[in-house]
Every structure is written in structure tokens, then in C-alpha cells.
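Form predicted on its own, single chain, as C-alpha cells, below.
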Amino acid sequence: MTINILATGTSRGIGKAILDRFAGEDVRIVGHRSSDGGDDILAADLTDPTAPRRIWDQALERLGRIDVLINNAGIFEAVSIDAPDIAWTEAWNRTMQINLTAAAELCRLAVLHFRRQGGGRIVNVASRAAHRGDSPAHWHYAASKGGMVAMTKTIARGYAAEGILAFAVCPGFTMTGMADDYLASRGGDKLLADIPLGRVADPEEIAETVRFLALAAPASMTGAVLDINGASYVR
């Protein structure tokens, strides 16, 4: 059977690789991007309060049914805590819409659609930060993808016996735009020295076990929090 799957942050780095891999799967597959949207892209910006109801009821009008919600989307914006305070708290707030909240209203969605067709699975794209925190200038994203991680076991936990699976990724660094400019700006050679691998991940990586849990995982492993971080963080 055909897997229907909507997944969200698809326009570059690990999102674009998750498109790609999928392609020659047998699965149909509705990407987004926060503007300009085509045949097999929906665009919506996440900070839009709205934007997730529109997002999941565009998809499910392409594909007729969802079988896999993959919740890609985020941002990792910098703010000094020396910021004035609105500054601060705009960011903060703009950070948990896009990386949290706009994921927790699509993952409730999915779990509603899910209970009616008898199961489907869920997997979303956190971060390391989730475990070991990240910059002085990030606690916004360290605490929003620690939320993810709460949530998807939440998730796991509470819809399993429905056949509703849940299961998140923790990339470390990962070779992407945003990755870039922060390597860039704390001394690449100094944070590849903390990854004992020697380099960080390709988006490939994580998209190949994405697909993994997507389409493969075992319904045991649901709950799982998977790390893609050359033992940069092991727990």
C-alpha cells in the first residue's frame, strides 16, 4: 500500500534531503516551505497561528489520507540575554511558534486523523540541544526541541494501543544552512574538536533515518529519541 506523507521544512538542508529520499519509495509525499509553494509543496509561514490547519487540510485534500506526519520545520536564530527585553522575548516567542507549537498543533491533527483510520506514524526533527542545552545566545531552541522531545514520548505513550506511533531524531551539527553560519561564528575547529567522529552530519544522514522511522521502525520502538551526533552527546 501506498504510504501518504506529510512532511513540513522541505525547501533545504535535512527537509530537501528527506524529499529526496523518499523518491523512488513507494509513498506520495506533500512537502511545505514557509513561501512559494508548487504542485508538491504547500507554503505557509509557521509563525502564522493559522498556518497549521491550513497546512494539514491542504495536504489531506492531495492525498485523501495521511499515514506519516514528519515535523521538519524550525529555526536557530540567536539572541544575547543583554537584548532589550522585547527583542529577548520576540525571539523566544517566534522560536517556540515555529519550532514547537506550529509541530504540537500539527501532531495533534495527526493524532485525531490517525485514531479514525486505525493508526499512523509520527517522527519529528529535534536537536541534541534537546539533552545537553546549546549556546548562551539559543536557550529559545535548546528549550523548544526539549519540548519536542517531551512531547513525541508524550505522544508514544498515550496513542500507542491506538497504533499510533511517535519517535524523534536529535541531530547534532548537521552540514545546513544554519549549521553553517553558527560553525562559522563559534570556530568551526573548535566545536569539530568536540565531536569525536570528526566531522558533523550529513543531511543525508538524518534523512535516511527519517525514511527509517517513517516506513520501517518497528511498532516497539515507538517512544524511541534517536541520536545522529558523531558521540558528540551520548546518554
Ligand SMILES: NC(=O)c1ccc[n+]([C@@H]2O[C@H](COP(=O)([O-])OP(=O)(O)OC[C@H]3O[C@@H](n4cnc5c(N)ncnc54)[C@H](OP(=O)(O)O)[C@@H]3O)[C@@H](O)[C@H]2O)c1
Given for the second form:
Amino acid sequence: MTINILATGTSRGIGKAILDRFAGEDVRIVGHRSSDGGDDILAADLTDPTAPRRIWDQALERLGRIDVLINNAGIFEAVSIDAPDIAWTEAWNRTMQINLTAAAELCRLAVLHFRRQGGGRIVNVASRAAHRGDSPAHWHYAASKGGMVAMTKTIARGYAAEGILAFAVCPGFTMTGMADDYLASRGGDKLLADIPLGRVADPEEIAETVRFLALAAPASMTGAVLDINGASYVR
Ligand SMILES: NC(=O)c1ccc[n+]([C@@H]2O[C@H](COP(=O)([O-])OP(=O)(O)OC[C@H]3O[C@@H](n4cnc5c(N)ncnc54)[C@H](OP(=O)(O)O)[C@@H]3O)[C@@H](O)[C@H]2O)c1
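Structure of the form predicted in complex with the named molecule, please, following the form predicted on its own?
Let's see the whole complex now, leading with the same chain.
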């Protein structure tokens, strides 16, 4: 049976790798990005509180039914605790809105839909930061991903009996841009010294894990949170 998938943040990075990874599978997938890219990917800025509902409705219109929701869109923006109060709070709220609130709203719409059709799967792309914390400039990022993991577990426990499964993946550093720029933005060579595997993850490794959870993971795995971090944080 063809599986219908809605995935957010698929214009680049991990999301693009997820789209590519599903090629060749028996799936129909609707992707998403923040603004119109002149292609068939849905466009909606997740800072707009009305975006999740629009994304969901447009995806449903295209697909007829949705079997899997993948919440991947996210931002990793620094803000110093020395920033003016209003700037720090605005940065906090922006990260929470995009990384957690929008994902929660899509999860809610998915659960309501899955209940009516007798089941479905949610895969949330969280982060190692959910468990380990992040830099002093990223309180909001770590909190948003910690919230996402807690939300995923809540959905898994709440709706398993109705055939609704929920999983989260927690990538560590994942090379999503030009290597030099990426490493510099995350702390340079010091970052590698902290990863026993000796390298950051490839987006394809995250995408393969998401594919497994979306299509193949046994139902008894619901609620699982999978680490993909080269043993840089082992729990
Ligand atoms: N890369 C890492 O090291 C790493 C590690 C752990 C977890 N993660 C998580 O993995 C996910 C993907 O990360 P990535 O590194 O692949 O990110 P990325 O390359 O920066 O891509 C981010 C994606 O999210 C979308 N997005 C960003 N802001 C948005 C907004 N306001 N409204 C709608 N869409 C928006 C982007 O769309 P546009 O192209 O339109 O902006 C893009 O498709 C995120 O949730 C991130 O937190 C990443």
C-alpha cells in the first residue's frame, strides 16, 4: 500500500536528505519550506501561527489521506544572555514557535486525522540537545527539543491503543552545509574532539533512521527516542 507522508523543512539539509531517501519507496510525499521556491514544495513560514493548519490542509488536499507526519523544520539561532531583555525574549519565542509550537500543532492535527482513519505515524526530529543541553547561547534551542521529546512520548503513550505511533530522533552535529562553514558555526575543530566516532553525522544517516521509523519500525517501538551522535552523548 502506498504510504502518504507530510514532511516539514525539506528544502535543504536533513529535510532534503529525507525527501531523497524516500525516492524509490512506495510513498507519496509532500514537502515544505518557509517561502515559495517556485517548485511543488508547500510554502509556509512557521512563525505565522496559522501556518500549521494551512500546511496540513494543503497536504491533505494533495494526498487525500496522510499516514505519516515528519516534523523536521527547525532553527538553531544564537542569542547571548547579555542581549537586551526584549531581544532575548523575542529569540526565545521565535525558536519555541518554529521548533516546538508549530510541530505540536501539526502533531495535534495528525493525531485527530489518524484517529479517524485508524492509525498513523509521527516522526519528530529533535536533537542531542534535548538530553545534553546546548551552548549558553542556545537555552531556547535545547528547551524546544526537550519539549519535543516529551511531547513525542506523551503522544506515544496516549494513542498507541488507537494505532498511532510516535518516535523522535536526536541527531548530534550533522553536516548540513559547506563543511568549513558548518564546523565554524558549531565551534570548529573542538567539536570533533568531543565525538568518539571522529566525525559529525551525515544527513543521509538521519534520513535513513527517519525512513525506518516512518515505514518499518515495529509498533512496539513506539515512544522510542533514537540517538544519532557518534557516541558524543551516550545515555
Ligand atoms: N544540522 C544539525 O547539526 C542538527 C543537529 C540536531 C538536530 N537538528 C535538527 O534537524 C532539523 C533540520 O536541521 P537542518 O540542519 O537540516 O536545518 P537547515 O539545513 O537549516 O534546514 C532547515 C529547514 O527548516 C525550514 N525552516 C527554517 N525556518 C523555518 C520557518 N520559519 N518556517 C518554515 N520552515 C522553516 C527551512 O526552510 P527554508 O529553506 O525555506 O528556510 C529548511 O527546510 C532541525 O529541526 C534541527 O533542529 C539538526
